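As structure tokens, one chain now follows by itself in the form predicted on its own.
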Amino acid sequence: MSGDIIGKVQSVDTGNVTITVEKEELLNSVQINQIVTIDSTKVNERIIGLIAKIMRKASSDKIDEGDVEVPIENVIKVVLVGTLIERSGTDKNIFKRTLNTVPSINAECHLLQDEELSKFMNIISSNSPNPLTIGKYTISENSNANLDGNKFFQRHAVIVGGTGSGKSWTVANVLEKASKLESINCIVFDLHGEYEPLKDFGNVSLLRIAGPSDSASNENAVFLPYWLLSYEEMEALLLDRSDSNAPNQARTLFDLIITEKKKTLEAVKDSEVLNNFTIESPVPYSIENVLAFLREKDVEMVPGARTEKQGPLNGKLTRFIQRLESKRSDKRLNFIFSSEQELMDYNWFEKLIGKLLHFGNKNGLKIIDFSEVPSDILPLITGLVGRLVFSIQQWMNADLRHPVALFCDEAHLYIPEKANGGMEEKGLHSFERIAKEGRKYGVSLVVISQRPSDVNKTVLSQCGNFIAMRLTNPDDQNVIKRLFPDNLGDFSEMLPVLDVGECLIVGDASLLPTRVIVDEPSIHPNSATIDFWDEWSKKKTVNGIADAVKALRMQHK
């Protein structure tokens, strides 16, 4: 594999080389991000590079005045990205993202085009025996763009793009390919119900966070009872830290939860758990008993020296009780504070986890609709689901552990760059932990957002794969540019000029930083942009206002 000679190496600087081009017509035939090969000092090896810059400059620093001819030098700057080993033992054409050598001065540089280019792109695409085919290469539309599916999820991934860039289309494409696998295990955090059409893939379980009128017997409704919350999450939900009595309220709540969980374990006679449980153990307990004790202590009088006096907590729990009662009576939080007895069953938690972590060729792709969750507690609830999945994977025997991927759509809403304390902070902590430690326990994050500048940098920095679609906002562009490897130079400068459905792919799953046209999924999510002008041009006699008003009043679609 050689290609057409375009020039020779003029200078070498670690991962970058400068190529001089003698013939003018050759300079006109090259473009930014085309692939070149450079002769190596080793036999049967060629160095692969990407064209980063094309320049014409004067070869002399000094230009005399008058009609003096200035020598012109045609120069191409190339970023080195790997090595093609043409033969190693019985193996042929192996591409590696390492540089065994750097080019020598005057080494020949060749441009890959047409059949040679297709041949090379097929080499890097056939690296994985079980690839994730995401589309076609922009520079070689006859070659499939394949990713290493293992590395894509092992190293976490980011899918970003502005509104209308094809981001949801790309997510649907990845999910469609994954849904065809025998034992898929994915959970999609669907914030707007846009992935509901994907049910027609045939391997999908449509779930939603329970609404005000839902019953625990509804198989598609997900309840997350208060007793699943960690102590810190309960604090964030119920306590006002600005209250001068907050320390007393926190300590009382801690003791009550421990006491009530102990009562449950004694009632079910699970002595093994009883002897080892902590406040974080997911054990049902009665919030009614907690409230009754709080009310009693808030008005308690104790014997004094001469007469009764106020107890140590008298009047100090009033605001806490009011907040707890307010939360319990808020029908929007029915999925947390529902009083159904079924949710208090000791074995109910195992059923919930079975629903979330079910895998196989039936309902292995779980799409959870969070659209009816109040926005103020959304970070806490998404973080709770993430924490439960991570915790179960963490405590599971390694030989029984089955990997699961969390697709976090609209991630900027609950994995924010700056958490405002309380519930946002607790939810964010769960995702930060998954990003840092999830790989060890088979939990992968796929962060999806149209505003990467608003997504937490700690989480993004832990991701090793990036699918970046068109981004026009300078802040969003800069975030992705900083996450791209330094040696890619100006590769990210294409972000604002990408076409709809086109993306840049960089990371461990892709042997080569590439520009890809994403395959169209067989089923589109409900994210298509509405054509205002065309819709206004149509004659319409009906509207959905009455139904929308009713749904708004019921807080349920």
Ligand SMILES: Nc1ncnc2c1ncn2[C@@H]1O[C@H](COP(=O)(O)OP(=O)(O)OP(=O)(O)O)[C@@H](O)[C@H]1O
Contents of the next structure:
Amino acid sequence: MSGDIIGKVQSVDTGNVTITVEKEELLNSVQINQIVTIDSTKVNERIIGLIAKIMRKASSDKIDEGDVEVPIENVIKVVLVGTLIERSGTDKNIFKRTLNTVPSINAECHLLQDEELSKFMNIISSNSPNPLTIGKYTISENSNANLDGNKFFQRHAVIVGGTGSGKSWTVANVLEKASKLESINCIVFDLHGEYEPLKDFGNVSLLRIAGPSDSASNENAVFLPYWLLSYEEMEALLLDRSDSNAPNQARTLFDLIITEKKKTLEAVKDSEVLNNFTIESPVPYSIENVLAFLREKDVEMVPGARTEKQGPLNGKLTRFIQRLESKRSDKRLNFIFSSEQELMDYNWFEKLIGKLLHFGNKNGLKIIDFSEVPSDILPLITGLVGRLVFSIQQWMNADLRHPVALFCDEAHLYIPEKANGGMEEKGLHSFERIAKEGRKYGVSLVVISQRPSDVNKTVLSQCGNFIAMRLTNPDDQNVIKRLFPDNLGDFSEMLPVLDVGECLIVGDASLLPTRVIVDEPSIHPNSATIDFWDEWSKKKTVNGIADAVKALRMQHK
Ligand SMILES: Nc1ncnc2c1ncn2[C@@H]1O[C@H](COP(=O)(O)OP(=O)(O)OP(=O)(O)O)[C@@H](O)[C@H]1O
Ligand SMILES: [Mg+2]
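Same protein, different condition: the form predicted on its own was shown, now please give the form predicted together with this ligand.
Up next: the whole complex, starting with the chain shown before.
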């Protein structure tokens, strides 16, 4: 494989070379991101590079003083990305992301075009192990763009792009491919209820965070009772740090939770857990009892030297009790504070985890609709789900552990760059932990966002794969530019000019950093871009106002 010769190597740097292009017409025909091959000193090997910059520069050493004509040099800068081994033993056409040799000065450089290019791109496609086909290469529309399905999830992935650039469709596309696998295990955090149509992929379990009118017996409703919250999450939900009595309230709550969990464990006679449990152990306890005790202590009188005096907590818990009571009676928080007996059952926790982590040829793809969760507690709740999944994986016997991927759509809402208040902090902490340690326990994050500059940098920097769709905002572009490897040069300059459904793919799952047209999923998410002018042009007689008003009042669709 060679292609048309375009020039010769002029200088070599680690990972980069400059090529002098002798014929000016050739310079006009090359474009950024085209693929070139450079002759290697080894037989049967070619060094593969991507054009990163095309320049015309004055060749200063040839300037003759007084001479008005400054000779011009046509130069292209090429980023070296790997080696094509045309033959090695019986193997043919193997592409490796390593460089066995660096090009020598004056080595010939060829541009891959037309048939040669599709031949090369087909080699790339067929060289990708565990292929997750995501689309077609923009430069060679007949070749499948394959990602390594292992590597894509192993080191977490990011899907970014402005609104309407095609992220949700890309997610649907990846999920569609994954849903064909025997034991898929994915959880989608669906913030707008837009992935519901994907149920027709089969293998899908549609779940939603329970609304005000849901009952615990409803299979699809996910309840997350208060007793699942860690002590710190409980504090973040209930404690007002600005209250001067906050330390007293926190201490009392801590003791009460321990006491009540102990009572449950005694009642169910689980002596093993009883001897080892901590405040963080997910064990049901009665919030009624907690409240009753708090109320008692809040008005308690104790014997004094002569008369009765106020007890040590007298009056100090009033505001805390009020907060707890108002949260309990808030219908929107039914999924946390519902008093249904079923949720207090000791074995209920296992059923919940079963819903979240079930895998196999039925229900392995779990889509959780978070659209009815109040936005102020959303980060706490998404974080809780993430933490439960991570903890179970962590405590599971390694031989039985089954890898799971969490698709976090609209991640800027709950994996923020700057956590604002306790609940966001706790939620964020869960995802940071997964980003840092998830790999070891088979928990993968797919962070999806239209505002990468608002997504937490620690989490983003742990991700090894990037699918970047059209981004026009300079702040967002800069975040992505910084996450791309340095040597890619001007590659990220393409971010604002990508078409809808087109992306740049960079990372260890992709053999080459490339521009890809993402396949349309066979079933579309409910995220259509609305054609205003067309809609306004139609004659319409019905509207949905009455239903919307009702749904808004009920806080439930
Ligand atoms: N791969 C694709 N091929 C063709 N059209 C696409 C593709 N991806 C997206 N589109 C078009 O763009 C529209 C919006 O796509 P999508 O809902 O995926 O955007 P998004 O990036 O998720 O936006 P948001 O950030 O607002 O959620 C789709 O309804 C569809 O018309
Ligand atoms: Mg979307």
